[in-house]
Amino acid sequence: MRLAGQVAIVTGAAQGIGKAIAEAYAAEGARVAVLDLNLEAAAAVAESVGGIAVRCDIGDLEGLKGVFDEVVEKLGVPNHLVNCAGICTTVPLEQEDFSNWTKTFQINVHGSFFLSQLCAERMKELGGGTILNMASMSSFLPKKEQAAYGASKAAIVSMTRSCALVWAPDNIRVNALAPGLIRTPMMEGNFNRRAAMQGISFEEALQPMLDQIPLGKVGTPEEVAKTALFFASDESSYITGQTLEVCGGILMR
């Protein structure tokens, strides 16, 4: 197993994503630390793969190094780190406010990047380790009616780069990915949205996005955790500071 004996927290992994990627992490032999603001959702998904849930509001900056001392304290020092848990409102750009722009930057990126810095300094004792950031195929598209969004995503590729370079000397690789359209309630949520915005059904909303996958499919979020489970093994040891793209081709750079 790839991940044996490793410790992996894992944000918003009470669904979606973060869930798929905190199996994945598991069946390879990892102590899975659970962090979501549902905590219900959390323990089901904890106790589903041996780990432990922790309650984590990722936008309380002052909160989380209570989160990141509880996980510490009963798993060890983590050897990985996913940042996954994130928001996403749709909402036309020219009805955006300070309120909603603050907090989606506040959860998507400040609580990423202050939660890595608590990890690499810790990870250095144990000679290293990875950090995977979740960015978005918004992070390089114009977004109508998810502005906020997309300039969190685009964020987060260059917070990837900046912790990449400082950590490298420590053996702390640091990554980002890039999802397409998967099929996570996150995404189902923002299409009903956008739906209803229109004034057309949920299938309707969704196909002009299915049309421009060249793989002609929406992804699944295990898709996506084999990709995140190859930047935690040591298949990847000489990769860091790079976003990869799991979009099913939408984006070919």
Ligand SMILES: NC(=O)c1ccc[n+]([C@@H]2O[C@H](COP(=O)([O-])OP(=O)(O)OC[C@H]3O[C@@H](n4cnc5c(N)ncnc54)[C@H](O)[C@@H]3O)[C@@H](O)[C@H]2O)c1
Contents of the next structure:
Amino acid sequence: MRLAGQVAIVTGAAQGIGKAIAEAYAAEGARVAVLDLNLEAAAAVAESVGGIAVRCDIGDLEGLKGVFDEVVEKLGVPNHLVNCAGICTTVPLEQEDFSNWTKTFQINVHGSFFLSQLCAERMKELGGGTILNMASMSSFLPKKEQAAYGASKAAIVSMTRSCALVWAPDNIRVNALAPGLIRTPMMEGNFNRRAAMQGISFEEALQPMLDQIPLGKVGTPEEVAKTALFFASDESSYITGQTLEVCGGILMR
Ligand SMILES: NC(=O)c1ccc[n+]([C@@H]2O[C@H](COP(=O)([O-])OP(=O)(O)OC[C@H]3O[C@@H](n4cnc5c(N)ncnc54)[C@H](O)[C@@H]3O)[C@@H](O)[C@H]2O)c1
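Counterpart to the form predicted on its own, namely the form predicted in complex with the named molecule:
All chains and molecules follow, beginning with the one already shown.
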């Protein structure tokens, strides 16, 4: 058990990639705090992994301290934080408005940063810890209809490196994952919307992207979770400030 006796916070863990990470960490012995906007679904995940569910809107920066204190009170100071909660909207670039742009950054970037700050402060008492941020292949690719999302995910790569630099002396390792196309409710929603906009089927909307993936398939949340586990475990003890592409090779092009 690589995380026996340790505590982990996973945000956005009610479904998709966050859920798979919560399950993977729990299977290695961690007690997991399942944070999500959707408390009912978070509670189901928490029950199945033997952890706790806490309702959290990661974009409500004022509320983060209360959420964090609740986790510490119930489970103890976290050894690991996974900032997985995120949103992705599909809007033609020229129609982006203030509301969509700022909300995307509030949730994807600001919430992750300020929760990291709260965690790092207490991880120092433990002699270290790990923080894992969720970037994306969109951190590196231009986006015609997801510009706010892509910009927010690019910011996460930079934020990861700055946090890694500042907290390295405290043995807090900060890394990020850049998943490609992973089959989750978010991904399915995106392609269903794209299909509806173009009057084509889900499979037809997906095919052009699939054609660009050297490994030729959509990834699974479990494949992302395996790499998250690597960054939480001692196997990555000499790695910090990295963003690992988990994308079937699409970013090689
Ligand atoms: N699925 C992909 O192909 C893919 C690719 C690259 C990156 N990612 C990133 O991985 C992460 C997880 O993606 P997913 O596909 O599992 O998404 P998902 O939409 O299936 O799940 C996201 C979870 O986050 C929660 N959430 C949303 N807003 C929140 C908020 N304000 N506060 C707290 N929780 C909130 C949702 O309730 C949901 O449970 C995201 O950061 C996403 O950008 C996903």
